[in-house]
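Read the single chain below, which is given as C-alpha cells and is the form predicted alone.
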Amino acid sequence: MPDDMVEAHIRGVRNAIAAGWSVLARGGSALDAVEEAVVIMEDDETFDAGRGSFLNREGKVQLDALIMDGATLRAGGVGCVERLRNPVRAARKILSESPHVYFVAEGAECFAAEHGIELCRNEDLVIPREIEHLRKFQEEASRHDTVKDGNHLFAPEMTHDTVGAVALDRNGNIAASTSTGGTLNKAPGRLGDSSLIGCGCYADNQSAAVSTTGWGEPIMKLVLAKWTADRIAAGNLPGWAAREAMNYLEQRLNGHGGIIVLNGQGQFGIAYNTPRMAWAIRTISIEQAGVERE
C-alpha cells in the first residue's frame, strides 16, 4: 500500500473490528460478526472490495466473496459479480437460504435480487482513483510489453488489499469470510482464491477459521486456507501454522500474501511475506491494529 494510505488502512481495520466485536459482545454469532466486519471494509474505498475495488482490463469492477460457518461447514460464495455493493451479503444469503454453495455472475446477482438485496450499476462501484490507477498501469505495461506474461500482476509490491475476517463467539463456534475485487487489470471473468472454499477462506470448528490475501493463483494451487487448518487440526498452534503457510507459499510457488488464523480456543495467528498488511485483533483482553511488518 502507498505510504499515504497507511493510516486509512489502520482506520479501516479498526472500524471493521468494532463492527464485528459489537456483534459478539451482544451474544451474536461468529458468522454474523465476520459478515458485519467485512461489510465495513467493502464499504470503505480504501480496500480492494466493494466500491473502490481494482478495475479489470475492461474498466469494470468484478467482485468475489465467501463466508463459512465452522459449526456446520455451510458456506456461501459469489464470483464475478458486477452489481452488488456488498457481495458478502449475497454470500450469506446463499449460506442461509440455498441448498447450493456457489453462484457466479448474473446467476449470483439474480439470486441476490430474489432474496431482497438491491442491485446497483457497475458504475456505482467505480471510483476516479481506480480509473487513473488502471490507466497508468496499462500505459506502463504497454511500454514494457509485460502484459503477455502476466508477471506484472503478481510482483510482491503490487497491491492486493483483499479483505477478510475470522471470529470466535461465546458458544465456541468460529467463522471466516473473505471478499475482494481481485487483481488490477485482470482478465474479465478471472476468479481468484478469495471466494473458493479452502483456498482463500475456510472455517471448521475442529481446526480453524482462515482468511487469506495476496496473489490468488498460487494460493489456489496450494489450497492454502485448508492446508493451514489441517496443520492446526494436527495439533499445531495458529501462530506457527500461519507462518508456515507463508513459508510454504513462497518456497513452493514463489507466492506472496498474508493470512489470519483463529482456532476454537481463541488462539490466533497473523503472518505475511509482503512489505505491509493491515490487520486488527480484538479479544476481551487485547485490542490492537497494525500495518508494518513485525
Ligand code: ASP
Given for the second form:
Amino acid sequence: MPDDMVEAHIRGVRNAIAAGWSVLARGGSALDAVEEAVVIMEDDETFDAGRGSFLNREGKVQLDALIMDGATLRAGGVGCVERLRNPVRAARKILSESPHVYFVAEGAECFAAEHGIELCRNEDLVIPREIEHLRKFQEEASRHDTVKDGNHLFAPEMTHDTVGAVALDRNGNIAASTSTGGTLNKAPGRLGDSSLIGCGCYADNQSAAVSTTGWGEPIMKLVLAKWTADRIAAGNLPGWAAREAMNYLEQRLNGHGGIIVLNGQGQFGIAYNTPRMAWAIRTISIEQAGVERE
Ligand code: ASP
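So the form predicted alone is up there; where is the form predicted together with the ligand?
Complete assembly follows, chain above in first position.
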C-alpha cells in the first residue's frame, strides 16, 4: 500500500466495520454483517474490489467474490464477472436462492439479473487511476522479460487490495466473505483464490471464519483458509493460527498476503507478511484499526 493511500484504507475499513456492526447491533446475522461490510468496501474505489479494481491485461475489470455461512456451510461464489457493481450481492443470492455454489462470467451475470440485481457496463467499474496503473505496468513489462513471462506476479512488492470480512453474531454463528478484482494485468478468465471455498474464504461454526488476501496462486495451492480453520478446530487459538498460516505461505511457496480469522467464541487473529495491511475490528469492548506490521 503506497504511503498516500494509507488514510483512505483506514477510512475504508472503519466504514466497513460500522456497516457490519450496525447489522449485528440490531440483532442481525453474521452473514448479513459480512455482506454489508464487503459492499461498503466494493463501493469504495480505494480497494481492489468492485469499481476501482485492478484491470486485467485487456483493460477490463473482472471480479470474484465468495460468501459463506458457518452455521449451515452454505456458500455462494461468483468468478470473472464484468457487469456487477457488488459481486458479493450476487454471491449472497446464490447462497440463499440456488442449489449451486458457483456461477461464473455471463452465467453469473444472468443469475444476478434474474434475481433482481441490476447489471452495469464494465466501463462503469473502470477508473482513471487504474487505467494509468495498468499502462505503467505494461510499459514496464515490455522492458523486462521476467515481467513478460508472468514471473512479476511472484514479486512480493506487487500490491494486493482484496477486501474481506468475518463476523460473529449473538446466536453464536460466524460467517466470512471475500471480494476482489484479482491481480493487476491478469489474463482474462484467470480466477484467483478469493472466491474459492477454503482458499480465500471459509466459514464453519465448528472451526472458524477466515478471509485471506495476497498472491492468489500460492494461497489456493495451500487451500489456506481451510488449512487455518483446521488448526483452530484442532484446538489452537485464531491469533496463533493466523500467524502460522502466514509462515506456512511464506516457507512453503514464498507467498505473501494477509489473513483475518475469527472463531465462535469471538477470539480473533490478524496477520500479514506484507509491510502493511489495513484492518479494523469491533467488539463490545474494543474498536481498533491499523495498517502497519508490528
Ligand atoms: N488474492 C487476490 C487474487 O489473487 C488478490 C488480492 O488479494 O489482492 O486474486
